[in-house]
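Take a look at this single chain in C-alpha cells; it is the form predicted alone.
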Amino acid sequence: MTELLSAKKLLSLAALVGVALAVFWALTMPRFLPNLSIFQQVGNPVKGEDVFNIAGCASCHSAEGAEAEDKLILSGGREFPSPFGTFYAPNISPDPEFGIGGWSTYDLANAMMYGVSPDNKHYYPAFPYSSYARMNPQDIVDLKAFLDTLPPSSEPSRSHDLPFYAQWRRPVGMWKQFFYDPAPVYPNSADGLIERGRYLVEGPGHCSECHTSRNPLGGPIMSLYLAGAPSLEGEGYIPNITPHEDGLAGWTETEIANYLNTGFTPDFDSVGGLMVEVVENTALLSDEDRRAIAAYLKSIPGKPDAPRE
C-alpha cells in the first residue's frame, strides 16, 4: 500500500511538472507580427535615413571608433557590458551571409517590434525592441529601404559573452510577458508637436533605454520613466530628463532643442559620454523634430532623480 501511494505521489508530481513546463513553453513562445501588406511595399530610403538617425543604428552597429562615412558600415562588434554579461552588436549591413541582406522587411519588423529573429528565437532586450515596438510600421519599411543602400560587410557577428544561465534564450519570452508593452507611455496628445515628440522619444529614439532605471531582472521601472539611471558604462549617472528641478525644469524648449543640435547646455557646458553619439544623430534631424522632442520632454510629469544605486 505504501509503495502504491508513493507511486501515485510521483505520478502526481510528474503531472504537475509537465503542466508547469507546458505553461512555461506556451508563455515563452516567440510571437510574430501579422504579415501586413505594408511589409510588401517598397520603402522610401530618404525617409528611412531619418529613421536611421533617430533610432541611432550606427551608434551601436558600426565599428568602435568609426567616424564619418565609416559609421555607415554596420559591421557590428561594439560591446555592451551589463549585469547579465557582455552583449555584442551584430552585423546588420546588407551582406546576405554575414548581415541582414537576406532579410525581408517583415523579418526586420519582427526583430525591431517583437524582438524575434527570422529563425524563431528571442533577441535579448539589450536590443531596444521594447521601445521600437511603439514604431509605425511604415518607418520600418522606409528604414529597410535605406539599410539596403549601405555598404555590405563580411565581418561575422560576435557571440555574446554570457554566463551559462543566460545563454538559453527561451526565458526571454517570460521577460517579455512582464516588461514588453507596446502601448504609449503617456497618452497621445492633441498637440501635433508634442505628439510627434512623444513618438520620437518613446519609440525610435528609445530614450528610456538609458534614462530609465531598471530592476534586478533588467526590466524598466516605469514609475521612474526618464528620471535618470546608473550609467550603462559602469560609472556615473545618466541624468533625469523630466521637467523636474532635478532634471530639465530650468531648460526652455529652445534650449533643449539647441542642445540636441549643438551639444551645448544652456550654461555652455558640452555633451559627454554616451550622449555624444546621440547628439551626433539628433543633429541630423530636422529643426521641427528637435523642437518636437523638446516639447514632449517639457510636457510630461516631472519626477525627482531616481535612486543612484
The other form holds:
Amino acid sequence: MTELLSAKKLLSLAALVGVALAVFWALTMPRFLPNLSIFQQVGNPVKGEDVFNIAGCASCHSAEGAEAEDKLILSGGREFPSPFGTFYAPNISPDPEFGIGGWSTYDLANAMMYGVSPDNKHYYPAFPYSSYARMNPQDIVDLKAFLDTLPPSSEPSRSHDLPFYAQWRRPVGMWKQFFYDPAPVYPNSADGLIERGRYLVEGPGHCSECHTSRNPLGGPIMSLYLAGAPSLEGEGYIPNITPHEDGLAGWTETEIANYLNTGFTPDFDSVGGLMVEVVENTALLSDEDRRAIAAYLKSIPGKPDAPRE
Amino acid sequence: MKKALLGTTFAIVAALGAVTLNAAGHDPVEQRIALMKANGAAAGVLGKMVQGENPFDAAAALAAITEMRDIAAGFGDLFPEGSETGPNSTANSTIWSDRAGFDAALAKYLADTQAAVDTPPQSLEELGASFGAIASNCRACHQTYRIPR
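I've shown you the form predicted alone. Could you give me the structure of the form predicted together with its partner chain?
Complete assembly follows, chain above in first position.
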C-alpha cells in the first residue's frame, strides 16, 4: 500500500517537473523580430555614423586603449567585470569569419533589439539590448550600412570568463521575461526636442545601463531610473542624472549640453572614468541632439540618489 | 639698509616656512581636494574666455595658467602611501597600483602648463590652443585615476 502510494507520488512529481521544464523551455525560448521589409533596404551610412556615435559602439568594441582612427576597428576584446564574471566584447568588424561581415541587417536588428544571435542564442545583458530595443528600425538599417564601411579585423572574439552556472545561456531568456521591456520608460512627449532626447537617452544612448541601479539579478530597478548607481567596476558611484538636488537640479539645459560637448561641468570639473569615452561620442553629435538629451533629462521626475551599497 | 634687507629676507623665509608648515599640518586628502578645486577655478577662468562667456584677458589667462602649473608641480606629493581613502576622496586605487603611470600623467600636465607659461597666449585663438592642450590632461588623468562619485 505504501509502496503504491510512493510510486504514485513519484509519478506526479515527475509530471510536475516535466511541466515545469516545458514552461521554462517555452519562457526562455529565443524570440525574433518580425522580418520587416525595411530590413531589406540599403541604409544611409552617413546617418548610420550618427547612430554609431550615440550608441557608443566603439567604446566597447574597439581594442582596449584604441585612439582616434583605431577606434573604428571593432576587433573587440575589452573586458567588463561584473558580479557574474568577466565579459569580453566580441569582434563586430565586417570580417566575414571573425566579425559580423556575414550578417544581414535583420541579424543585426535581432542582436541589438532582441538580444539574440543568428545561431539562436541569447546574448548576456552586458550587451545593452534592453535599451537598444527602443531603437527605430531605420536607425539599425543605417547603422548596418555604416558598420559595413569599417575595416575588418581578424582578431578572434574572446569567450567570456563566467562561473559554470552562468555559462548556460538559456536562463537569460528568463531574465528577459522579467527585465526586457522595449516600451518607453517615460511617456512620449509632444515637445519635439524632449521626444528626441527621450529616444536618444532611453534607446541608443543606453544611459541607464550605468546610471540606474540594478537588483541582485542584474535587472534595472526602474523606480530608480537614472537616479545613480554603484559602479559595476567596483569603485565609486555613477551620478544621479535626474533633475533632483542630488542630481542635475543645479544644471541648466545649456550646461548639460555643454558638458556633453566639452567634458566640463558648470564649475569646470572635468569628465572622468568611463564617461570620458561617452563624451568623446556625444561631442560628435549635433548641437540639437545634445540639447535634446539635456531637455529630456530636465523633463523627467527628479529622484534622490539611489542607495550607494 | 642691510639690516632692513636682512629683515625682509627673514620675513619672507619665515612666511614661506609658515606656509609649508601650515600645508604639512593638513591632511593630504583635504589638501588635494582643495588644490583640485582651485585648479578647477583656474580652468574656469580660461574656459569662460574660450567659450566666449568672458572677454579675452592676457594677464588673467597667464595668472590662471601659472596657478595650474604651480598646482601641477606639487600635486603628486599629496598621494603618499596610506592616503588611499578619506572623506570625499575620489582617488582611484590605480594611483597606487600604477604609480609610474600616475606620475607620468602629472609630469605631462606640468610640461603642458609650463609650455603655456613660457609662451603666454596673446590672443583668444592662442588661448584656445593652449587650453585644449591643458584640458586634455584633465580628462586623461580623471579617466584612469579618479573614481566617479
